[in-house]
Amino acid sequence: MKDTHILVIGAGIGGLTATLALQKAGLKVSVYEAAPQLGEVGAGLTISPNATHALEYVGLGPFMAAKGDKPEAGAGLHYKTGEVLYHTQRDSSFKQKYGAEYYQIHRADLHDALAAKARERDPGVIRVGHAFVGLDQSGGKVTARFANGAAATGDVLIGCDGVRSVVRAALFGAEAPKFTGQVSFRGMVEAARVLEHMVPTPSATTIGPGRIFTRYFVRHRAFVNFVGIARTDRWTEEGWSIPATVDEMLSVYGDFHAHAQAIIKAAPPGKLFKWALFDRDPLAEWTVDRVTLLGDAAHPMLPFLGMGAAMGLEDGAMLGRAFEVASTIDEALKRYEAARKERTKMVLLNSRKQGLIYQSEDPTSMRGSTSGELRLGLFDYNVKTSAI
């Protein structure tokens, strides 16, 4: 197994976590990224304790401790009054409860750290400008083909290429993801401009009919990241970073309480974006011979449980563990899929349900409740100790 060469398609957070976990297992890894250079969007990311376990497993525990923000308290708020409907936490005692911290971090900072760690172990591990177009399998080998005319052959191929995965289409046929009728806005503002509006808790999700608005600190309280998700029947564009305007977002959130509106209004020109939310049904299987899927390529999820990135991080760590304990490639891939498929299916389906709960016509129905991830016990999962 130590001579196994693994091709990873996609250098996002999930793909790079898998790379580090496979390197940790002593395997040769080559990562192929379609973009001409590595980079991530200017957005925040929540790293719940189950995801922190995965990052610690691949060696990023010290980085997260140094760069992550630990939420001191969080709550769900009523969209009109700002009333606290429920608390997600009243202190930062996550490590005591779950064995790992809860962090908030700039997505680009985490992505950079993952890439740097992978290159530290192998300077040539990542190849950019390689858009995957197809694959062939024969004789226990997999050959990936790229739009630039290049090809690469390895023993295993892992598709980490997102919700519109070309690897998934190559395995199971092309099927476009479904538009969910949801649009999401995201922005980031200097914290000094909106500190008075980060009340009554430093982290919060404001809940309204058909809409939610979430905000929290990143980069050691230097910035506030905010995200709004709203039902809509008007959407014609696709993309992750489509420019939006403050007026456009306020047309959706104009009846939210003054603190939420003030944070939206503080968004600098050109720093507010929107994207459509797409969904896929769970796959019956992820693996065909020596090719399998990971992260959004296998199980794209709606963001209502905040678990999309976390599931990719868990996948990556568990894939590495599977190769560490297995005697053969086929055994490793079977162990990986068996360990991950039911958990990710559960989270995917419950993310849909949580959206209906959060966006109900009566936000007061959440009074005295809690967040979906706490209700479902999602933080209890630990990639270091879970069965593989």
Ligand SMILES: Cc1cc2nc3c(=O)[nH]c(=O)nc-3n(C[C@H](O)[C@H](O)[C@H](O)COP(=O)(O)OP(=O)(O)OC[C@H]3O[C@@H](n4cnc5c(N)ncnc54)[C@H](O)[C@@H]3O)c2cc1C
The other form holds:
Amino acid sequence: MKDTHILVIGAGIGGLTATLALQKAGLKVSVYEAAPQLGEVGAGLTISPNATHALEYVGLGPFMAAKGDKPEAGAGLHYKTGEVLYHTQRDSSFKQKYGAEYYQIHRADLHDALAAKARERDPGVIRVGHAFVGLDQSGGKVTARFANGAAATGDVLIGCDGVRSVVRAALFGAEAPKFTGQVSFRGMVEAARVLEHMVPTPSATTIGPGRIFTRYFVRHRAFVNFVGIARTDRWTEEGWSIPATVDEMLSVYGDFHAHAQAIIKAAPPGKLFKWALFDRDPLAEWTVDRVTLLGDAAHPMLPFLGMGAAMGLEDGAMLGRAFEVASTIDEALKRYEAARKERTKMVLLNSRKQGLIYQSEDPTSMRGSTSGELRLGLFDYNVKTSAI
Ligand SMILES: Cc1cc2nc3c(=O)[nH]c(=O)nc-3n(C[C@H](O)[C@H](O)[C@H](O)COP(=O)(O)OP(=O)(O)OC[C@H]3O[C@@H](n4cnc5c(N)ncnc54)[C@H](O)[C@@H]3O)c2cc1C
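Requested next: the structure of the form predicted together with the ligand (the form predicted on its own having been shown above).
Full assembly next; the chain just shown is listed first.
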């Protein structure tokens, strides 16, 4: 097993976490990324305790402690009145309750740290400018082909290439992800410009009919990250980073509380984006011989539980653990898929349901409830100790 060479397709948050976990298991890993340079979008990410466990497993515990923001209080707010409908936390007691902290972090900071750690262990581990286009399997070997004409052969291939995964299409046939009828806006503003609007809790989701608006601090309260998710009946544009304007976002959120509107209005020109949300139905199988899937490639989901990246982090850590305990490659891939399929399916299906709950016509129906993540007990999962 120690001579096993693993090809990872996609250097996103999921692919790099898997790389670190596989390196930790003593395996040789080569990562192939389509983009000409490594990078992540300028947005925030919530790292719930279950995701923190995975990052600790791959050695990023100290990084998260140094760079993550810990929200000491969070709430769901009524879109018109600002009334606190429910609390998600009242103090930073997560560590005590779940054994790991809850963090909010800039995506690019986490992505840089994952890549730096993988390169620390192997400076040549990541090859950019390699867009995967196809694969062949025979005699226990996998050969990946890339758009630039290159090819690479290894013992295992892990498709970590996101919601439009080409590896998934190679295994199970091409099928476009489904537009979910949701559009998302995101922006980042300097915190000093909106501090008075970050009330009554530093982290909050404002809930209105067909729309939610979430905002929280990142980079040690230097910036505020915000995300709006709204139902829409049409969408024609493709891409993750389509420029949007303040007026456009206000045309959707114009009846939201003045605090939410003030944060939207503070978005500097060129720093507001929109994109359509897609998901897929859960897959019956993830693995074909020596090729499997991980992260959004395996289970893209709506963001209403804030769990998409967390599932990729858990997958990555669990894949490493599977290779640690198994005595053959086939056994490792079987253990990995068995350990991850039901949990990710449950979270995917509940992410859809949570959208319906948040976006009901009457937000007061959420009075005295809690966030979906807490209701479903998603933070209780610890990838370091759960069965493999
Ligand atoms: C509005 C919104 C808010 C969210 N907020 C949260 C949150 O707070 N917490 C959370 O846990 N999750 C959140 N998520 C989900 C999270 O962003 C994703 O689930 C996560 O980024 C998926 O990681 P990944 O590595 O699987 O895929 P990606 O991040 O998509 O990475 C895939 C990588 O593969 C590369 N690639 C693609 N095609 C190829 C190819 N053919 N060959 C080689 N490389 C290729 C890409 O360039 C990219 O680098 C949110 C999502 C949305 C939409």
